[in-house]
Every structure is written in structure tokens, then in C-alpha cells.
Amino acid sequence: MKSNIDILIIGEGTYPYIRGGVSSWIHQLISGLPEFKFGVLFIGSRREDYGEKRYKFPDNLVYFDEIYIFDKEELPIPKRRKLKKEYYQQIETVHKSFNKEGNNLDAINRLIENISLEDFLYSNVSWEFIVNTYLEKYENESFIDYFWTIRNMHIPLWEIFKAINRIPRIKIVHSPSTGYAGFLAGLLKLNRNIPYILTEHGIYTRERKIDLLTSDWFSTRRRFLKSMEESSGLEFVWNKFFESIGRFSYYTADKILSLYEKARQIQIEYGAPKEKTMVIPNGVNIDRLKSCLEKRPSKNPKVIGLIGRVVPIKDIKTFIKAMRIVVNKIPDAEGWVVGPTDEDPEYYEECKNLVKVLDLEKNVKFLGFQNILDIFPKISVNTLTSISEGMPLSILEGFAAGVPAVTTDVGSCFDIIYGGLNEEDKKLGNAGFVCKVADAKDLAKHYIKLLENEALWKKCQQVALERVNKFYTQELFFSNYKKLYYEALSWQE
């Protein structure tokens, strides 16, 4: 599956195995540009964390590959290996070239070339290498924890090295996020000298550190230390990695697009050059969510929706306690959560539980993966209850179907909800309202606000349709980025 190959876009956790978000605008993207041809690369974690592909690939995607960097059946088997004491600085050099700015591409690839997978995991020199970094500068940490973070930490290097020489000829590379996506697409961009534009949705090395934050294992370590704010060492060797490829990315790539104009800020603070930033917004299909107009009954149902995964970075739960203030006040109040519950099974299990004992079970329902078309004609008000978040793509179709949205402060929703791009985008109103992160009450005041008082829906409505019309259509995202693709493809000639 793979013929002249103009766009080659990598995506880490996405596409096509993930419903929604970053996969829903690949796909739209690939979809909307027929005249390119479009390979996808997908890098996951284990091949067993993900089932089925969830979309139907266009005509105009030639080429598919996959790579799984904590796979244990690519690791090799374990056998002891001896190697010589100068291999020692070049797994020292790409260590401490992490906390270093700009290009450390040399030393990676001078370690790979030397040092196999196999010596990096079971030699002599290696564990000399993590035993003195370990008494150097964790030695209040678990060794046996420090050991595994600095084996997961390097494996993926060779699987993303091996990785390159497997792709064919392509003539743009594409990264939708920094990470290890945007790691792979700087190494083709420096090794085959060929366009590299990379697209934030959220910031990635901001989104691991929340990550990082809020996992258990590391919150019950944070008990242990003196203040919430206080990171453990391993915590800072993770950032530490996660900064640094992100730099990489930054440092290789020609183009460094996010979607709002905070987020461009913010990738200047994390090191992305400024002259090579701008801001594409996403856009939506107007002309298929018209229907979702024709389709509202007359009178407003007490409905409100969040359209997403369930996953604890959507916090459903802060929407499930927001719920049960609804409900006192306005008893027959339902709570739909429309998106796959498949992706975190032991965080569904707690999100129903928490229904259960706030005794809503008649007024929060998960209804799985539906199509929006269906939902956005039966609900009021659409919401987002997230701690980080891009540009959501459902808060856009909810406005092009006519529906206002009442959302966290994250990402781009207070732009999108009371204007942000320009003048008149400001002039135009809210078309819902912004609350504070992780706040029930905040969020449940607004959705009432909205249920109750018709007139202030309407207003909202019309200032979702009109905002969406002008500023966030899919013909604008398709030509923007048609354009930027002719351009990259111009740098060749």
C-alpha cells in the first residue's frame, strides 16, 4: 500500500485507532485534500492496547505502516552482554544531551550506530551507566523504579531509528504533535532533508506533565514530599526527556503550527523559534451539520451533552458532580456523555460508580460512540469538562448545529466561545460560557443559566452559527493548509 507519497503524517496514540480529537482532523485533513497523496504512520505504545482501525481510509491514503515502542515481542532476549568502556560516554552523552537546547541528533545517532538495543539493555556498561547516575543523583529514589524509568525511557530511540529506513520516499513529513511523533519527523526531516511542519493540538510536553501529575503512582509518591508542588526526582527526569524531544522538534522543524494564538505563545516559551510559528484554526463541515437545525424540536430539551472519550484528562467526573447540582434544581435534567469508553475501562468503572452513589442514574447516561448528527438535535447545551484541551472540534460542530456550549477554561475555548481571532469575532458575544477547571458549581450555574432562560440560549445560538460561519469553516482550513502544502512542496523545486 504505498505509491508516490506526498504527505507522510505521523501520529502517536491516534489515528486510526483512536476515535475523535487529533484522529477525527487526520482524517478530515487526508479526506479534504484529495489532490496529495497521504501515507499515515501510527507509533503506539503495545499492539494489544489497541483493537480495531476506526476509520475508513480514504482513496487518497496510500500508505500505512505501524510501530509499537514498548512492545515486548520487538525486544530482543535477554542475554549478557560485554562491551567495551568507551561505549560508556556515548550512553552518557545522549543521556545528558536531554537537558541540553537544540540538536542532539549526533549523539543519538552515534550511539545507535554503535550500541545495538540488545547492549543497550543487557551490557556491562549500561548498568554501570545507571548505577553511578542513580548514586550520583537519585539516590533517595527506588533504584529498582529508577532503573525502569531509564530503560523505557531510551527503548523507543531504537525503535524510532529502525523505523526511518522502513519508510519509503515521501516528500513532506507531517507531525500533528512533538513527542515521539514529532521526534520521528525531525530525524526524516535531518536525514532525507526534506519539509517538516509540525501541528500542536494541545502542547504535548505540557500534556505529559499532567500526565505525570495526576497518575497514581506518582501522586502516591508525592505524599511523601513536602509540598504538592515539590516533584520527585524521577518526575524531573521524565519532564526532563519530554521537554527535550520536544525542543527537537521544535529545533527541526519549518513550520510550527498551533491552532489558537495562546497556544503559539506558549510554544515560544517551550523553545519553538518565533518566525517559524502561526496559527491555523481547525474548521467543520457546515453544510453537514445544517440538518442537525432542521431537526430541533421547538422546545429546547433539558439535555445537556459532552461529547468525548471518557478518559481522566476529559475529567467526567467534575461533569458528573456538576450533574447532581442540575438535578436538585431541575429534577427531570439528563447528562448524556457521548464518546468510547473503551480506552480507560478502569476510569469508566469510577465514573459509573460515582453516578451511582450521587444516585443519578436515571439522569446521567453513557451512551458509547453515536453519530453527532443524531445527538446535537436532542441536546441543549453542549459542554466540556476538560483539564487540557487544543481546539475541540465538538464545541465547533455543536455551534455549526446550533447549539451554544458551556466549557472549562482550557485550549482555545475561551476564543472560540467569546471570540478571540479579531475585533469582530469580540463584537460578535458569547456564544456560551467559559467556567474555571474542575469546578462543579461554576459549570452547573451555567448550564442551568442556560436551561432556564430561553431567550439567553437563542442569543448564544446565534452567535455559535454566526461565529462558526465566519471564522472556522472547513473551506478555510482546507485552503490554508493546501497552501502551505504547495509551499513545502515549492522548497524542493
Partner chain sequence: MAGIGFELRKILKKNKISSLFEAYGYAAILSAGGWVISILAIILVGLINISIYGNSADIIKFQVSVTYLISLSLILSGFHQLVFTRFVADRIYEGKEEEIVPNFFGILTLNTALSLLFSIIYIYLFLKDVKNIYFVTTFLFSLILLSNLWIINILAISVKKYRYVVLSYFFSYLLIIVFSYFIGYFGLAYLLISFFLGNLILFILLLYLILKNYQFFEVLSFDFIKAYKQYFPLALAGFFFNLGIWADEYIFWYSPLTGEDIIGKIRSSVVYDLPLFLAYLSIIPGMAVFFLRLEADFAEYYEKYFKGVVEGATLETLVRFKEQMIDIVRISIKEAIVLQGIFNIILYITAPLIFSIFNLPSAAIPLFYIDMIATQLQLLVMNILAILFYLDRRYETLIITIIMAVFNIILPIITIILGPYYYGYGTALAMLIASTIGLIYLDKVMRRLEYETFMLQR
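Could the form predicted together with the partner chain be given as well, to go with the form predicted alone?
Left out here are the partners and the other molecules; the chain alone remains.
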């Protein structure tokens, strides 16, 4: 079963244990390309942080393995260790190479071979290095916090090193993020001389920044790496670390993919060599959604739908406030929030209170998890008020179902709604509107426009359907990756 793995996907805190954008993307990719044999390596924090597998493995997923990088009780017993001074130079060289463009690959490999986890944890040389770096850059920070931050961020690396030998023969390694997963993929590339494809969904480095700044917002969403945040007061050190290993991913990857143009620009800004970058957007299953179009009533229902979980990052409260303004103008307008409410019960309560306070109980409804095929025919505007997104599939699905969108200016929303892939895409026109983040007035204005102006709505629907059929079909998505994989395989031979 382990033989003949074409592509190994390394998922950090995602497939198959956590549902979400990246996980569905992985599942879709594997299921859609049966001609390739896939393997999946799951990198998690601790085993107990994850439940059952959430996906049924497709037949062409022939290898699955998991590693946990925060199982603390497995740390070796503390014991004084003395290393030769020369290792100090080696460590310094590697660290410097991470902070500059391009990595000293030999030095990295030598370091991995020479320095064990025990050496890192307990040796004199490692201590000296930590102290000197601290004194150089962070001497006014709490030392214990700095120390544990350094420790916590490095400990997983040895689990990663160990994994290199565990992974069977593969032909291509594909990572859906930088971070630890991208780092492992880079090491695999170096050690086995195989193609490395990196597809960044969010920008890991940037997301980690938001993550750390608003850690309690995100902690329920991203359980992964949570234990690290708790022990750290030094966000900057974390950022630098993830930037460094992010650069390593950019440097070692053969192709650096993103889902939309703006993300590609950010990658370049963060050090990705331009010539390696490329945009491959997600695709939706057009056929499945066609029925929605047929089921639409002749007269547009005055309903605005928000498909998403009720959590702070989706900024449901701004949606509710916007609905107040809409209802002032159109008293029988409705706003539906479609998505699970149990993830952050406290936030859900707050939202419900807000609905009550704004006297919108008749207009704003929380429908819980629903089949989108039933929802799309009943709404006229598909909205999204998030403060951060990657590439929201629900907007594209809405397009395929003939529903224009009004969103905040996050992730790929601008590209999807106004056309950002190329000139042809731009010419199609707008499939809705993009508003400022957390601006209820702006959102409401555009909701009203679409609800009241039938002609405008029709025009937007037209653009939406055209755009999704031309640029965002599942078929296009599959054929793009198929091409990429074949290219990589041929490059290898």
C-alpha cells in the first residue's frame, strides 16, 4: 500500500481531522484526480486535540500518517550536556541563513544530523546561543517567556526531522501552507531531490500575525498551535520565526501557488521568488448548483444570506447592524445566517442579544447548518462580512447558483466580484459589491441597491454566472493541478 505514492500532501492541523476550507480543498483535489495516488501526512499539536476523522478517504488516498509536535510528556529527561564550541558556529550559520535570502542547505542538514533534541534542550552551547540572542535583541523582555517561546517553537522541529525518515518513497511533495508543514516539505525536497509544490491558502505568516494579535478571537477557530500562544508573550519572536521558516518554504519550493492575485503579491512581498509564483483559484462544482438557478422564483425574495459559522472572525454583528439599516428602508427584508452556531456559544448569545436590542427578531434568523442547495434559491444577495478570509467558496457557489454577492474587502473577494485574474476577467464587470470591513452603512447601502434595483441585480447575476463558469469551475481547477503534477513528474524523470 505504501508503494507508488505520487503526491504526498502535508496538512498542518487540517485534513482529515478538522473541517474547513483547506480540508475540503485537499479532499476535493484528491477525489478529483483519481489518476494520481496520494498520501496525506497530518501534523497536529497533540493527539487529544483532535477527534474522529471527518472525511471518508477516497480510493486513491493510499497512505496516511500523522505526527504530533506538542506531545510534551515525551520530552527526554533533563540532563546536563556539553557540546563542542564549534556547534555554536554551526547554529549561528543556520540562523543567519534563515534570516537572509536563501538558506545554507548544507549547514541545515549538518545541523540536523549533529544536534539532537537533547542537545537543543539541555546543552551548554544551545544555552549560550539563546542567552546571546536574547541579550542582543530582547534584553528588556521577560527572560522566562523568551526562553520558553524559543523552546516551544523549536521543539516541533525535531518531530519534523524524525518524520523525514518515516515517510515512504514519494514523487512529489505538496504542502497547503508554509509553517511547519511547509518546512517539512522543504526538507523532503532537499533530502530526496523531489519537486515541492506549495499552495498557500491564507498567508501563513500574515495569518499567524493576526492570530497572535487577536489570539482569543482565533483560539476557538484554530485550535492548532494554541498551546504555544498561551505560553508566549513575545509575538514578535513568533512572527520572526514563522517568517524565517516561511522563507525557507519559498526558497525550497519549485512552485508557489496562491488562490488569488492579491495573495500572490503578498507572497512576493514576503520573499517568494516571483518566477515561481502562480495563481490557481479554487473551483466549484457547477453542475451540482445548476438546479438552484432553475428553482429561483420569478420575483426576487427580499432575503440576504450569510453562509458561515457564527464566530467573531465572520463579524456577524456588523451584518446584524447593516440589517437594521436595510429594514428601516425595506421593512419586510430578511437576513439569514446559515451556519453552525455551536462553535462559539458566547458570541452566538451576543449576536442574538444584538438582534433583540435592534428589534430585528422578525427579520434576522439563525438557521444553523443547512444544505446550500435549499438556501440559494431563496436568497437574492449572498453576503460575507468577515474580517479575514482566504478564498471563500460560498461566494463562488452562490455565483454558480445565480446569486450576486456583497462582501467585505478580504481575501480574494475583490478578485471574485470585480474580476482580478486577467483583463478578460475584469471586462466581465462586477458580480456584486465589495465594501469596507466592519462598515455596516456601506454594506447596507449595497444590499438595498441590489434588493431594489432589479436591472442592476440581473446584470450582476449575469456577470456572476459568466465569471464562475469561465474561471472558477472545478474542471479548470483539476486540470490546472493535473498539468502541474505531470510537469513535476516529468521534471523528475
